[in-house]
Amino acid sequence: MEKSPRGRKPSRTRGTHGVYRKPNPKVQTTTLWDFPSQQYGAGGQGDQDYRGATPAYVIWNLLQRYTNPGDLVVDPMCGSGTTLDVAAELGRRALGFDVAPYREDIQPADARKLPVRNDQVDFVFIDPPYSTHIEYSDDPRCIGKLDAAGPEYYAAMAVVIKEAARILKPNRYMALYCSDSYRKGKPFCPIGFELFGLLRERFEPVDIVAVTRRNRTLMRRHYHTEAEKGNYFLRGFNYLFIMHKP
C-alpha cells in the first residue's frame, strides 16, 4: 500500500508555453533518489491526495530498468493505483490488488493470497504499510493494523514476500519500498532491515536505494523543533530494495 501524507501539493516548473507542469522523471544513476512531487509530467499517476501515495517516479525508474514493453507487472498492495498508471504509460501490462480497492481497475485480494498462477509475472512492486501509522481500511486482513513492534507484522510480510516469489518468473526482478517506524516514546522499529532479511530468504539482492521523503510532516518547523527537544529523528528517507529471483 502506498504511503505519503494527504494533501501534499506537487512542485511544478514552467513549460515551453508558460504552463506550469510537474517535471518529467529521469533514470536515476545513484543510490540516492529525489524528486519534487508524487506525480510527474502533464498527466497524473495515482491520486496525490491519497494518504499513502507511492512516488510515481520510483515506479517509473524501476519499470524503465527492469521491464520491457508488454511485460506483466503486479502490485499486490496497489493503494490508489500509481503502479497501474505508470505501467500503462510505459506500455506494460499490469495487475493491481488490494484488500480495500480504491478504484474499479484494482482487484480485491489479500497480498498473501493472490489470484495469479506460479511464475507468470515479469516484475512485482510492493509498498506495504509501515506499521500502524495510517488507517487504510476496516478490513481485518489489512496488514496496516499490525504493529511493527510485534512479530505478527513480520509474519504477515513473510507471507507477502513468499507470494511475490511464487508469482514472479525466474530470472526476473521485484522491488519493495518501505520506511522504518518510530513514535515518540515508543521503541524504534527497523522495518527496513527486518524486511530485507525476509527478502534475502527468497531473492538475491541487486541494490539498496535511499529515496528522499518529501511530505507535509518534514515541511513543518515545529516537528523539527520537537525532534530536537526529544532527541529523536524524523524519517527522512525510504528504503527501496531491488531483488532478483534466481
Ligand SMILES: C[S@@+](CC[C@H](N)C(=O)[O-])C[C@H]1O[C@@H](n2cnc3c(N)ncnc32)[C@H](O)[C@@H]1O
The other form holds:
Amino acid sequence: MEKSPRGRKPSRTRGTHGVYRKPNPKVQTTTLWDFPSQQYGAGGQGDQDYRGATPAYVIWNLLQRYTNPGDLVVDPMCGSGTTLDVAAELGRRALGFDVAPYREDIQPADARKLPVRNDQVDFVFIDPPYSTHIEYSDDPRCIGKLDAAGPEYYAAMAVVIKEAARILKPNRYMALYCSDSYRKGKPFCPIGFELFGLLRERFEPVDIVAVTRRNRTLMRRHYHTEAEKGNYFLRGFNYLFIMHKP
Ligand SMILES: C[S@@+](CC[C@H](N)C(=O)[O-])C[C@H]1O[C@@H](n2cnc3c(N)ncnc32)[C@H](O)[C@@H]1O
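Moving from the form predicted on its own, what structure would you give for the form predicted together with this ligand?
Next comes the full complex, and the chain you just saw is listed first.
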C-alpha cells in the first residue's frame, strides 16, 4: 500500500467518475505540473467541492521548495482554506484572509489592505478570481465582480500584488496562480500575461509553470464538441508565476 509522507494511507475522494483514491502528493520537477485530484493523501486540504479551490499539490510543492518548517505563510484570498491546511501539514505557520471567510480560521480582510506589518512574511500564495467566471460572494469588495475585459480588474489586482510585496520579507518568495479568460462571443482576456507584467513591477521572476487543469468542465464531451465547432479553445492550463522579492 502506498503511504503518504506522514505514513498514512491515502484516502478516497469523490470525482466525476465516482469514488477514487487520492494519491500522495508528487514532487514536480519540470515546468509542466500535473496531478489527478484537488486534494492529496490522507488529509483533506481545503474543500474539493468549493468552486475555484486550488489544487492542494500546487501549494504543497511551493511550500516544500520555498519555505522551511516554522515559516509564516500568508494567503490573502484564502477561499476554502487549502493553503492553511497544506501549511499545517508541513509544519508551517499560516494566516488566511478573505472578504468572504469560508471557515472560522480565515480572517475577514480585503487583500488590498491586510492587517499584517511590513516585511513579516516568509511566503505569499495568491489564487485570485479570474474575471467574473465564479460568483464567490455578495461582498462588493470581491474582485470576482470585476470583468477582466476592463481596466478595473487589473487596477484591483495591482493593489493586491503591491500589498503582497509590502508584507513579504526581502529575499523571500511568492506565487500567483491564475488562468486566462475566454467566454464564447466575448474577447479573449490574457489575464496571465497582464498579471505577470504587474508582478514584474515589484518582484524578480523565478519561473513560470503551466499547471494542467483537470476540472469537471474539461471532462464533459459536449464542451469539447462546442469548442471545435465554435473554433475556440477550452482553458487547458493555469499559470503559476513564482517570484522573488529582492
Ligand atoms: C480562486 S478563490 C481562492 C481559492 C482558494 N485558494 C482555495 O483553495 O479554496 C478566490 C478567492 O478570492 C476571494 N476574494 C475576492 N476578492 C477579494 C478581496 N478583495 N480580498 C480578499 N479576498 C478576495 C474570494 O472570496 C475567493 O474566496
